[in-house]
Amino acid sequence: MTDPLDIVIVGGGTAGWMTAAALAATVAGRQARVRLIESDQIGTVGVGEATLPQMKDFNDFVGIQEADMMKATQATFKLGIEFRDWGFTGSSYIHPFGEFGQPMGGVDFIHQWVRARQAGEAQDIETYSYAIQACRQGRFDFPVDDKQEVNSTYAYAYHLDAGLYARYLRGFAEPKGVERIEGRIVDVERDDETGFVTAVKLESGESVGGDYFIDCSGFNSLLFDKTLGVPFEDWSDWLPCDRAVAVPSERVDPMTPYTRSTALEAGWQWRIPLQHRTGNGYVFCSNYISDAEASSRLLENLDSPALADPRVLRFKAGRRACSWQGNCIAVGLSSGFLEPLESTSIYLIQVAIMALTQLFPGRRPDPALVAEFNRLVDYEYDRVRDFLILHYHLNSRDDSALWRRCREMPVPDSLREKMEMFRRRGFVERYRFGLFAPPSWISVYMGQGLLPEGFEPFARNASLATVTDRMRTLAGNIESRVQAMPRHADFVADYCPADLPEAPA
């Protein structure tokens, strides 16, 4: 029997403890010794409070009990994201975690909707989304398993306290064999011949060696930037926002089952409802507004009193040229950063972790496994990049220089082609794996003013009268089912109530 691999996770936070939890559930013990190094003296970013439905898959994979996790992290449910003022001032649309309508006549619903709209027989596209209607009415319930039912056509994610989630994962991973080492890393030792990292040296003088090192050191990128010098691909020409100012505020009722994103003059503002507070932030481009002005603007826009002073974070959009080099793997911010517009940060952590568990290495890295890992991670970054650029580029605002610049900027060919295919005949590529199924693209296209001019010719296989009748029935079913759902706040209070501080007398 071979000795277990020695895996060292450099850094804690969400990325570090998600990695530790996944390894604890899969290889810790017989196959691997897993140690995580972090320092209480070093803070984490800790503002990533909104997630995507894939996070539930991760929690299920490692064996986390949902209600228990939600209580511990003050979490609420999330059915989508509302975008205000993005396409134009005064606009509002929701990117839902669910389908628009149901296929009819052998084609996707969007084609029948375009056909009915051109005949003056269709309501707003949001009318046919169960998830959107639940968001608009502030309701939540779990989707049913019966795929014939309209309330099976959506998924859900979470709003949670990222710092509490990391703490929860630590409590999950340590009993399963993950060893935490407290300390600040001051040096990295490498093999002269291979360039592989052999050990990290702590401020205490202790040296921690390993077979593999997972860089979860955040923007600091201790291994991939400072040690290995892996180049960074700068995407700020397409995604110009380079800073965020964040501040928590008091809980706001009603507690919405969606994240809110509001476009502002120099970027956009988020609002995320948790059980004990509301998360707020202003993501902005420093070319158009100062840190002090952005902080002031954010505080002016809060829906409830602030609970702390605003905190400024600096970043650059892009990713490393690779996320696995030698015996080092980058997970999270050390690998790259794409702003939190579509809540993809934790998802990209999850992508790297799941790829690692599926391509788990032997004693020495297999070049084929390394290449496949990098391909999978790069593919997800590229797809997310295009989707985020779409939000900025597709706008008709004329109230600030940022929005004019984004509207006029050249975009990647991959995105330009997607937009043109949708404009011509409502075509959206359906991915087998990964993020952003057609409803995601449709919601942004149409919510920001890009409507299809044509539709799939096979849509005419069903008569228009049949299609419009089924659409009316569908809208009625959605409305009646949503009305029967519990209020979101009531569902949370019953399913996963957190211990909240008592209000002052």
Second form
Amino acid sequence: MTDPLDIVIVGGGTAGWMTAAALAATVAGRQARVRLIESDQIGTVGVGEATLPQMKDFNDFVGIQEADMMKATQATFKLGIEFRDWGFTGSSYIHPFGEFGQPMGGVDFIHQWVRARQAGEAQDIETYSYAIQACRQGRFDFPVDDKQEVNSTYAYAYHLDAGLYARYLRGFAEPKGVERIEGRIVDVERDDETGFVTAVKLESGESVGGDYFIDCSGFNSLLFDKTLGVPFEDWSDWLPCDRAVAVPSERVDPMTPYTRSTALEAGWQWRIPLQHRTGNGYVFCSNYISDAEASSRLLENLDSPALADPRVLRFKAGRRACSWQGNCIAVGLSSGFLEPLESTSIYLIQVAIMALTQLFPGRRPDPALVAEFNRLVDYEYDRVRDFLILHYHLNSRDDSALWRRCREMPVPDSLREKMEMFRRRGFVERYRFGLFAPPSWISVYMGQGLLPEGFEPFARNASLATVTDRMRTLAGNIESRVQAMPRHADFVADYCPADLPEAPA
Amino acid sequence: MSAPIRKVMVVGEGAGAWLSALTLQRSFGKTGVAVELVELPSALRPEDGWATLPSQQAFHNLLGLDETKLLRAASGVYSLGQRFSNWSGPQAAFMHAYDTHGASLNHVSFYQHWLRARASGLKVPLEAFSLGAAAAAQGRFVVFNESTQAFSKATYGYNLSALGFLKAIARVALHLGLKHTAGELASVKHANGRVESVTLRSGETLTADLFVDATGSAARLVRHLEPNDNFESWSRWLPCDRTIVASAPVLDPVPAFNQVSAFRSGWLGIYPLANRTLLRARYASKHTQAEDIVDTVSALSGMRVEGDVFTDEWTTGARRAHWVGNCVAVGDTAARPDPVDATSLHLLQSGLSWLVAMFPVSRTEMPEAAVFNARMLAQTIGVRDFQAAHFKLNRRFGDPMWDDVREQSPPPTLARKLDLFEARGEISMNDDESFQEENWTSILNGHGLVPRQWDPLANAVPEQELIANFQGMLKFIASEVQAMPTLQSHLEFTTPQAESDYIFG
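Return the structure block for the form predicted together with the partner chain; the form predicted on its own was the one displayed.
Shown next: the complete complex, the earlier chain at its head.
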């Protein structure tokens, strides 16, 4: 291990700079020379970005201080996602980053809740979620460590400006030895025998060689698609949305501690509250609506004045057959795309980076490491996919062709069986690896109209009176605790106030 | 919702029958479900006994059983792990303790640092960094304090005398109201893929909504319902097909681990009990005669064999579907692993835990079977692979059975684990695994599988710091183990001599 490895990151953006930051925190310098090539002329996809609680683990791993990062990225806190008009028009539910209730009588809460509900003794399931109640009241505070306390039963994520996050990570990675090269890549050189990428050539004529190339080129997928031709597994039969139009608008008060997703006739609209503005977008299926119509629909729906012209992005749901081939590793959109319905974009970047640090290669890639990396990454994509399909499939909307189609489409067997077991007895599989945990499934099932008809028979060991009594106590406890929490906007203003952005040019 | 289960009937003998009956009576007896055990003539003898994994503790807790009283009834002792000798030729014997090794450093697991240190000349074996292994080797029982709690996950299984254990289990089950009928099975009536009733030699016909088949390898209920190819033999990977059981005098002081030694055509296990020592040998009938083995047992154990010696046929393998129609096969009716890893009761109790969780909500349709079968298949494969690894990695060159099994290509799930470990010393884990990373690391390393490379990230720790860190751990373990009670004194303290009727906690 005398000679440091030469690692070239192809592309900046969130994926590129997250990779750079992780390498800066671990190997850059003594063990690896890390260079990142990006061009100021190529825009990044990053708009307002909503994340998952796992992002905190990444920041901790890299050694990023939370408040500092939040200030720099105009970030706010996120306790969940509100889904409006999904399932059926006029509905609203929240997918929380937290538990529903607590286990009672030897079974998970959902079973006792179904039982109590059938006896007419339960309130709406939202009543028993601390995170949801905090969302509904626009409040935030950090969870406590003491597992006995009801305000330990949730986690949190961030809303942030992805462009600022990438810039922030750059400020972290460069002083630790990551070298940034400005330039546009015009050619890729490969070894005739092995097919390994040996160098990328810049417009300037400069050639950048390395042992490993990490493809962070986004939708362009410069190495995986354009160079290696790794096949793309197309999931658009299940996830038909293929475009998004995005626009920022002015900040809205009160600042919600959650993302909002509103179903529309040809897709859905996101709303992400940041400190300085609000991120908005309409994810749609081009079979059902034109770009222009989608843009005007989005602008009509804004709850504050737009700050720019709408921008259209094109994509296709699916993933590459593999994310590591030869000496190339795909991180982010170059490896696959799943619409941001459950804020998984940064999470999937993080998964690839963490797998890479765990399986960090030597000079030559070992096939066993490559196989394991691909297994881990595929696993995550596939699990997220089923969860996203559920949102589209489980609806009773009759107002448009898209929703009718999604309701009637055949879904993967794995998902069909999951839905059936939930309907039958409130069963949700608990994964050891990957997303999503049972409360996530429960919130979407129930929020979109699938209620369990039965529950675990074991639940009957506790008396119904005891159970309903505990449920009442729990609801009261949640209510009073939530009322004592600070308002989200106040908490952010106190903990991580960002500077006012420069006036748009 | 359709009609709930009114009655569940367990048919069989031995541990499968009694533990199923107790579990179901305890879990559903008070919820309006009648539980009946039809006990067939038992094949158990006074010499029989079981070694269990730590998972048995959770099972006792679920049943509300008092561990110390149970141990007393079963002449049981705690076992902190198993020591494997003569498996890997001149390789030193190693301890598979139920514990982790060392502490991770800089986000890199201890094992990776150990690999690096070994490459630079470290001679200290991996198990020296395991608190559990050190305690086991020195005949201690692990009592935690704050600092050991943070360092180690040491835990224990049990060694139990079969008859004493089941007598205690039966007493509790009957006390709870279990209906018990002893008899011999005359016929099984089945239709439409379901068992309808069983008829006993006495002429009595018994019906139930749900049947549990604990009749052993004959699978006398479930075999009527399943397709012909439902049993998968594992003899390619686990070639021993005969078991010899014998007793030897008690060991004083009692060792805190089991000894598992390979010999020419099988292996011999020495399992300490409170009042005797259980000896169990497994061998391949293709390669040797029973008479030769009896002499081998005495010679290898160096112990005087007392009383009768029994030989049974026990071929390894498993049913692909454990639950078919309204009949659930449990324990050795469903899967017959090699007892080499103290797994005797493990798949039984894991099946019962899942049966409680997935207990059908309806007596007419039981789609729960699909979830149950998927879980049990994963668990079963995990156990099989772990055992197959012992055999595959042997270095007993010139012994036909061992040469043969070494040449077999492993099941794909195991091949993946071996490949990754050999490449990097990492463990490729699935969602449902009976054995965890530390268990796999312990045996793969113990059998002499040497990773080609360690995690380059480990190199970030300066060598001096690493040496100091390792020395600190060894010192810590030595002084902590010194302060622990001996297993002998711990047993005398916790399992009082007074006979007690109830073993509830």
